[in-house]
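Let's start with one chain on its own, the form predicted on its own, as structure tokens.
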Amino acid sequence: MRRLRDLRVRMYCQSGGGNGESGAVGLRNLRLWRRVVQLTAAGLMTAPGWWPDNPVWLGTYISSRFCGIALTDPLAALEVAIAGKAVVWPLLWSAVPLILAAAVLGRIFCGWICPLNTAFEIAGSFRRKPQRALAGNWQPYWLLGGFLTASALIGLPVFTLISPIGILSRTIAFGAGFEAVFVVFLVCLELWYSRKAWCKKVCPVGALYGLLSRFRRCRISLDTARCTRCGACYAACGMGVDIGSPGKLAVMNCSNCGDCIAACPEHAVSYQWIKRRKGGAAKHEPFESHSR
């Protein structure tokens, strides 16, 4: 079945589909979005070397101050609980509004603000050379599993010291230091080896939000019965999903950015909103995507 799908990709990319010439104006609508929050996003850390008493922000994608409301990353709020052995209440509280986003939304941090993804994401426009197929898989989740051990174990929040999401934002906000030349070293990764190698293969933060946005309310859903197979979706997929599918893996890899939506030329993918039934049923409603 991946043979097939992988032969439909190709034959979507060389007939012109990759280009995004088909449905290209739901393309631009809601691409042209997620780039404007993207880049938001990450200007947002520069506010306080030009406005230092700014009342929107301060601070960086680890930890911050967004319009007076205390922000962490989940990873690193359970890490610093791990490593202390104690619960820092102040901090537990500040991650709740991130993992209530990730539980309805899903991970739209990956997909719509993380500053690693949208690095890439540029980066990935100036690539000239067929992008190797690498499909995503559970070992993200083995390595959140394994920092967390080792924070257990040294007392130390092991990833978050590391985290090349905390080397950008502390370059976007203060400055290049030595350690920014990890981040050039996975920005290298993505045009030269694969589309977002990092997040597919290693970051236990996406693996983090993966497994909190594992029942979300909002999903990508694949209208089967317009769905030509074309494989415009797929090709669009920076992260390798396998559109539509009910798959564990599948539904928890999905940032829901949408490109998939913007890409279909028969508008068959679409953001759904599922409601639980009583004894565990789904309801799907689909509402209006931008990219119509």
Second form
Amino acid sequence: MRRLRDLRVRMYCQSGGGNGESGAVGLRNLRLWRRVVQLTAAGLMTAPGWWPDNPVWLGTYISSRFCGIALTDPLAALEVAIAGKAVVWPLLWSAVPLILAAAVLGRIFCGWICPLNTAFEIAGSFRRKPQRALAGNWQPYWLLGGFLTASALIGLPVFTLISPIGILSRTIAFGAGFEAVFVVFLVCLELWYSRKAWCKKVCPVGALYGLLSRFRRCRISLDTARCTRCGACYAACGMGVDIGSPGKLAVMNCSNCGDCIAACPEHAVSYQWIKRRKGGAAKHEPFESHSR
Amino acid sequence: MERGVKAALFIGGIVALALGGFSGRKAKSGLIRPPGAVDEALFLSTCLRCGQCAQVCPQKAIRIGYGDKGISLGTPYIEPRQAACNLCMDCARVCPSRALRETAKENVRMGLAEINQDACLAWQGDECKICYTSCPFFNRAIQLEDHKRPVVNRNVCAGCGICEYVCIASPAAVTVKAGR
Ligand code: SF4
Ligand code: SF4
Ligand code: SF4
Ligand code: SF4
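Okay, that one was the form predicted on its own. Can I see the form predicted together with its partner chain too?
Full complex below, order starting with the chain above.
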């Protein structure tokens, strides 16, 4: 299956496609909008520096106050609770909005907010040649368990301590120390190794969001009747997702970024809102009318 | 075993070993923490490294540790000679993880001021009372011996570092040592 996909991607790339110009009507500018959101999200972290006491933003993408609402990364909150062996209720409550968002909308943190992912994508946009299509696997989910166990054993929030997302966030907010070489190294992987290798093979933050989004409502769906198997969506997807597959990994690794939607020349890919029936069977309802 | 599992165990093991090596001496970072910080070991366990305390500090006294601070990477600390804490407690109020806890000024113990009598102008016979008059616990944390020479009362000093900040000797004759 994977080989077949790589073949499709290769064929597609050789045919010179993948410029992301086409897309479902109304979603053509999805990538532009996403970039605007990503850059705004990264820039927000500098706000307390030039606008003290602003009502909008305080903090970094570990924990923050956004318009007065406390938001904390679920993994950081979990690790700190495990490492400190104490439940701090306000801290756990502050993780709830993000948990709910992931449970309904998926890994939107990864696709739309994460500054590290933004750095990967910007770096990647300078590479014309399509990078190796490294596939996602279960490793981040194992690592998630490993980091939580290590936090319990050592009594330190182990991943939070070394998180390149935290490092990059603090670099944006407070300037760079030598630990920023870790981020630079990961960005270099983006340029010379594979797209989003960190996200696909390591990131436990993304893995936790993936677990949370396993049964989410908003998903990517592929209209197989329209699909010509050109491979444009596979080529566009930085997460190496088997687009349209209902498989666990495909659902959990997808960040709902929408690049595949924008890339499909046949408008066969779309966001779908999944409604659960009483019997448990899922019913798919397209957001976008394909015939428009 | 699956390749991914092996790699995960490998990476996890290295991280655990690296950090396990630190954990024995983790309670002695030597850094002056913002006011209301829980004890150092618990602080390192519960601080999220989010930086909100530093961003909110009106004195810009809180710095965030870079990689050279080792295990304290990302955690807040204060260098009083650069900018001192005035015990406003804004940082403790904003800290989401209760690594910093709002504390009455009198009960804050960030560190302890120490006066180097060889460097202190007053102790050397000059007229200087600047630390004495600047201390927020006026005439209690720093008292004057013979109406002239400052002496720190360790039962009152909160370790805020204002005395170190204002000291006109260079380098400062009064400095705050972390860890009480
Ligand atoms: S997988 Fe991790 S690094 Fe990648 S986008 Fe998600 S949170 Fe960011
Ligand atoms: S499947 Fe589509 S929406 Fe999901 S990560 Fe890949 S490109 Fe983004
Ligand atoms: S606000 Fe609290 S959790 Fe965040 S960096 Fe400061 S002490 Fe740590
Ligand atoms: S003696 Fe110095 S450190 Fe102690 S409370 Fe007074 S000003 Fe602060």
